[in-house]
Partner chain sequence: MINNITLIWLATPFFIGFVIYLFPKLDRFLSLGVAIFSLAYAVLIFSDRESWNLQLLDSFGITLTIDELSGFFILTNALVTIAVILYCWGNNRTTPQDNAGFNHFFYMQMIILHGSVNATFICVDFISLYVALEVISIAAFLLIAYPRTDKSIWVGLRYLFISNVAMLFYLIGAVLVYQAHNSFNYAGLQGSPPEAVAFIFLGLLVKGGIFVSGLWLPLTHSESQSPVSAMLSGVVVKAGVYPMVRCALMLEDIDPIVRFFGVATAVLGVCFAVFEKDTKRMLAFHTVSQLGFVLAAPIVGGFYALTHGLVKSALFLITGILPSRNFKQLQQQPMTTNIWIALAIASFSISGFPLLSGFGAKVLTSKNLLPWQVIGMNLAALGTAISFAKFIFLPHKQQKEVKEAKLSWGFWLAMAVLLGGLIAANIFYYQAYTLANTIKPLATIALGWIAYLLIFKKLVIKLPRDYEQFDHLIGVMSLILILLFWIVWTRSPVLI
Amino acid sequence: MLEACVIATILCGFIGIIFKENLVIKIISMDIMSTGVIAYYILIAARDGLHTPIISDRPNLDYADPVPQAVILTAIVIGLSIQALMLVGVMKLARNNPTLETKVIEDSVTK
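Could you give me the structure of that single chain in the form predicted alone?
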């Protein structure tokens, strides 16, 4: 069930990127798709019987690998940075164009 929700989230983001014309909605769709990919990665990495890698008194515990956590945190930070950069680009684009619709912007540039 969780896998279906995660795949649906990724597809919703992908459809938004492909079919929506507004640039802000495209950026939000990209964020939704990124969230789905991160959730899918976490869903695959989660396993029963593993403990967090913290030093404890109990001997012989199986610890989860901390590298996927670091990768996910890095992906979140990079995704946030890319979103901020794209929003700045959209703001600069909005200064010269009255709309954020891609077709209208393309038509105004080609004329």
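A quick note: this is a predicted structure, and the numbers were derived from the prediction, not measured. Positions refer to the first chain, counted from 1. Think of the rigid core as the biggest set of C-alphas that the two forms share within 1.5 Å after superposition. What changes on going to the form predicted in complex with the partner chain:
Next block: the form predicted in complex with the partner chain, after the form predicted alone:
Shown next is a single chain and nothing more.
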């Protein structure tokens, strides 16, 4: 059930990237997609248990797997920086193309 929700989130983001005209909304869709991917990592990390993996006196707890969580942290940071960079690019483009529709930008630029 949770897995289906996560995959639906990824798909929503992907469809948004294709069908939305506005460049900013496309970037937000990409963010939704990456949120889905991050959630998927967390879901897989938690499939064996939910407890924080810290050594303590209490025996035999079901630990969450720390590796996917550690890995996805890197991906979050990279995703954030790429989005920041993209939005700066969009700001620059917005000066001459106030509507920010990709088709319009593409036509004006490739001629």
